[in-house]
Every structure is written in C-alpha cells, then in structure tokens.
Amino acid sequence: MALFDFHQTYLNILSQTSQKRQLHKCTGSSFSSNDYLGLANSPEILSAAQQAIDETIPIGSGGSRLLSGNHPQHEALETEAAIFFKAQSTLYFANGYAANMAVLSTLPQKGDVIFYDNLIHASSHDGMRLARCKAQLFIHNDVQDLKAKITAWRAKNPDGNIWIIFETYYSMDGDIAPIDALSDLASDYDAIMVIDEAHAFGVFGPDGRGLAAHLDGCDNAIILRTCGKALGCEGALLCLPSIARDFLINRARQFIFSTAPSPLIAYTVRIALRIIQTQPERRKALIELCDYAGKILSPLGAITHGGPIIPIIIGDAKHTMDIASALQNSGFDVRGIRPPTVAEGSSRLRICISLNIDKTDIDALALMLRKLL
C-alpha cells in the first residue's frame, strides 16, 4: 500500500460528489466576504496599522500570555472591550474557533449537559467532542424542543449545569434566534447560555453590539464576538463572567498553549471597536443596501431576513457549484456551499452583502442571476 493512497481514495470520492474544495483568489464584485463595513481595508484600519508601527508596537508577541507574550495592548483592548460592551470582563483570542473550542472543551464538567442548536458552528461541535460532558441537540430554533429535553433530562439528573449554545444569526441560513425566548428558558432551569454574535456583531444592535447586547453581564451568560468580520480585523472577544474568564485562563489548553495574538492587531481591533461607535452611519448604509438586495434577489429564490447573508438554494451540489464558477467567471465573487457544510440537498450559493459592494452591483448580480438560474 504505498503513502497516502486512503487520502488520495478519499479526495477522489469528494470530487466525483462535488464535494472537493479548492483555493480560489477573491476577484470581481465581493459577494463573499464577511468584511460587512467594509474596515478591513478602510483608511481608517490602515492608518490605524501604520500608526501601531510607528509606535513600535510588535507585530509578533513572542510567546503565550502565560509566559512572555502578554502585551499592555492585549489588556488595554480586553479593558475597553469590557466597557463598550458592559460586561463583567473579556478575554482575547487569536480567533473565534479557539474561542469556541475552549469554552465547550473547558467549563462544562462532569455531570453537566450541553443542549445545543442544530446549526452551531463547526468550532462548537469541535468544543463539545473535548467536553468532559454529554452534548444533545435541539430542533434549530425550537424552543419547545429544548425546553421538552431539558424538563427530561433535569428529571433524572438533579444535579450539574445546562450549557445551551446557540447563535444569534447564523452564518448559513441568515436566520435569527429566538434570543429572549431561550433567555428566559436559561433562567428558568438555571442553564448557562453560551451564545455566538460572530455574523452580529458591528451588524446588528446599540452600536452595533450584537443582537444579544442586552444580555452581557449577565452571570450565566458567555457572549463570543469575532474581530475578523464587521470589525474587519482579527481574533476574538469572549464576553464573560470574571469567574469563567480566570477559569480559562488556568484550563483552557487553546489559551495556554497557544502563542498569543499580534499585539499590533490588538491595536486595530481597539480602534476598530471605536470606528463601529462613531460611525452609525456604517451600520445604516448596510441595512439599508441589504434590504435593497432583498427586494432584487427574492424573485429569485433569496430567502433573506433583513441582514447581510442572503442564500440560494440550488439543493443539488454540483449544480450549486456551476452556477457559483458561472458567476466567478462573470466577475462576480459568488460561493457556492455544500454538504457537510450543509445538509444534503440544500447546497446553496451563499451572498454576502457588505459595505465593500453597491446597488449597481447588486442589479449586475441579479441579472447574471436570472440568466444562470
């Protein structure tokens, strides 16, 4: 059997499913990016840069926080972080997977359960695979399901903690949670909520805060926003009780052991975090250009609710993936989604609307649109 023939038999069934993924350049209209204000390359982040440089700010830390990587401009932003968003503490993260996979994989203990939405990101399920606890799912969305298993599983176990995790806006689908209505259900059974505001945050909420703003604070809450989206930046930003944050700085394996965070990107986040403030009109002009988007794209099998991640869904992934290479081809940067990203049968082309584009390109899209589909 010679060296890698498993993998090479397994890259060959992906792409006679459609299924094989490969590296492709950004190029044309951006319908893909995550950059919602369009920050990442906004002269306000580059001068930001520059001026961290200048400053001579480092561009590497050099070691885990732990150790000899704690820089004054890590604390400096997990200071204003816990300010601007009113709650207890925070905790910096290289990025939002870390982030995810130390939470799940650290606090729940034995004993306790871990209910969590259906649609949770990769990084949560990653989480729960190292959790020293069981993890059940629920109906996406479904408060009912997850309060039926809950009174099910109380029953028989007085004891231990209920984690729910859940996001607030999910990357996939657009779609909303029913943020108060599991709020109330964790309070009534004592749960913790560990909620992603990743697609959210600098979105949605007061300036921009997240869908979940009115939560943080809050003793059985632990809210996690991204810095590579809206804020277009990166790393992550953990909102949570003081407790949980000095119980992960001692457990979690993913902070531990792991160098610590560009100190010159801890910079740019913090002037990041002040431009969302400042600047509301960012905000507005992008609920206004995706509700425009919304109009032009539903005729055509959008399914949007009011917020930047518009899908389509082909259902078919090789199918998908031809309409999305038709459209790279076209001069629009459209991805097509698959499973096991998604659930089979409902591959789909995945736009995204940010800052980044305009209405002329969205009625570009729309035509292109309505000739491949």
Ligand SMILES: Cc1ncc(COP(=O)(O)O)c(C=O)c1O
Given for the second form:
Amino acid sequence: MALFDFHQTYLNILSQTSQKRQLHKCTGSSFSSNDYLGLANSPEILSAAQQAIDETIPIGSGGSRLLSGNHPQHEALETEAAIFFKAQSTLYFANGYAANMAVLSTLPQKGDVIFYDNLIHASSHDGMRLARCKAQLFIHNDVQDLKAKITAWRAKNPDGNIWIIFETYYSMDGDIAPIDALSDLASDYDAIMVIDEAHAFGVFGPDGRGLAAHLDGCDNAIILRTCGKALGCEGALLCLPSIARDFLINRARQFIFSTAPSPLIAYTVRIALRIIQTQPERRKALIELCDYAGKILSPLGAITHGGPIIPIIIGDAKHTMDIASALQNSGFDVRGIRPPTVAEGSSRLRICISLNIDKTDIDALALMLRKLL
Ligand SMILES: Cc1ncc(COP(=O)(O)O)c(C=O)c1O
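Any chance you could show the form predicted together with this ligand after that form predicted alone?
After this comes the whole thing, all chains and molecules, with the earlier chain placed first.
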C-alpha cells in the first residue's frame, strides 16, 4: 500500500459524492462573507492597523500569554471589552474555534453533563469530544426537549453541574434561539450556559453586543463573541465569571500551549469595539439591507429571520454545488453548504448579507437565481 492510499481513496469518494471541498478565490459581489458591517476593509480599521504599526505595536506576540506573550494590548482589550459588555471579565483568544474548545474541554468536570443544541458549531463539538463528562444533544431550539432531558438526568444524578450549550443566531440557518426560555431553564436547574454569539455580535442587541447581552455579568453565563465576523478583525472574546477566566488561564491547554494572539490585531479589535459602539448607523443599514434581501429572495425559497444569514435549501449536494458554481461564474460569490456541515438532504445556498454589497447586487442575484432555480 502506498503512503497516502487511504487518503486518495477517501478524496475520490468525496469527489464521487459531490462532497470534495476546494479553495476558491473570492470574486464577484460578496454574498458569502461574515464581515457583516463591512469593517474588514474599512478606512477606520485599516488606519487603526497603520497607527498600531506607527506606534510599533508588535505583529507577533512571541510566546504564550503565560510566558513572554502577554502584551499590554491584550490586557487593554480585555479591560475595555469587560466594560463594554458589562461582563465580570473577558479573555481574548486567537479565534473562536480555540475559545470554544478551551471552554468545553476545560470547565465541565467528571460527573457533570453537557446538553447541546443539535445545530451548534463544529468548534463546540470538538471541545465536547475532549470534555471530561458526557454530552447529550437536545432538539434544535426545543426548550421542552431540553427540560425533559435535564429532569431525567438530574433524577439520577443529584450532584454534578449541568452545562447548556447553544448559539443565539445560528450560523447555517439564520434562526434565533429562545434565549430567555433557555436562560430561565438554566436558572431553574442551576445550570451554566455557554452561549455562542459568533454571528449575533455586532449585528444585534444594544450597541451590537448581541442577543444575549442582558446575560453578561451573570454567574451562570459564559458568552463567546468572535472578532473575525462583524468586527472585521480576528480573535474571540470570552465574557465570563472571573473564576472561570482564572481557571482557563490555569488549565485550558488551548490558552496555555499556544502563542498569544497578535498584539497589533488586539489593537484593531479595540478600535472595532469603539466603532460598533459609536456607529449604530452601520447596524441600522445592515438590518435594512437584510430586510430588503428577505423580501426579494423569499419568493425564491429563501428563509429569513431578519438577519444577515439567509439560506435557500436545495437538498441535493451536487445540485446545490452546481447552482453555486453557476452563480460564481456569473459574478456572485455565493457558496453552497453541504454535509457534513449541514444534515444530509439539507444542502443549501448560504446567502450572507453585508455592507460590502447593496440593493442592486441583491436585485441582480435574485434575477440570476430566478433563471437557475
Ligand atoms: C457559531 C460559530 N462559533 C464559533 C466559530 C469559530 O470562530 P472563529 O472563526 O473565530 O474561529 C464560528 C466560525 O465559523 C462560528 O460560526
């Protein structure tokens, strides 16, 4: 057997079943970016990066936060973010993937249990794989199902913490969690919530703080805000009780055994936080554009819940990817999403609305979709 025989066979199967992924250049009007507020290329963020260079803020941190990598920019960002979110504390990670992995592999202990929404992100799944306790799914957004599962578990397990994992605005379906009902349930059962606001942060909530902003500062809420989506930068902020922050600094392998994020990028995140706080007009323009897209695209089968993620479920993976390619060849950067990212038979076009496009782009996309669908 040749060295990569297994891998070649596997890739061949992916090709035959229309599941082989390839890297594409982003060309045409952007309907796939999570840079919702158009900040990544904005003069404000670019000039923040320039200013950071002028002030000789380093690009690389040179080490783990626990060794030489802890830079005043990380600490300034965490202090400002804690004030902005009204959180007990915050901890900055290189990305949301590492932050979710760190929380779930480190905080739940033996004898605890994790209940997770069926549609949570891969990074939470990977964190749970490393967790010290068992994890059980609950039906997507179904509070009654979760309650039944918690009650059954608690009846047999008088001790042990209960952890509830959910997103507020789901990344592939664009629907919103019943946040208050989940939070009430968590309070009733003394459960701890791990809330992923990756796609809600910057878009929804007071000052763009997300849909779970009212839970910041609670003893039973750990909230993830990623900085690579609406903030247009990179990294992720965990907003969490101080004791949980301290525990992660001491025990999270993703935090300890990894080079600290770029101080220069931490500086740009500080500026981006100020922008979302002081420029509510960006959020208003985005939501107006999302409403417009919803109106134009829903007759074509698009599902909209009023936010920037608007899926059109096609079903078959090959058919989805063919339509996505036809759109790309016609100048629309729309991506097809297929298993394993979404469930078998629910392949879809994931249309993302951002301030990098305008109404005429949406009209043109609708025209092309009408021809293709
Ligand atoms: C819901 C959700 N959580 C976490 C992440 C990971 O965040 P990051 O891109 O910063 O690694 C993503 C990114 O795709 C996401 O969609």
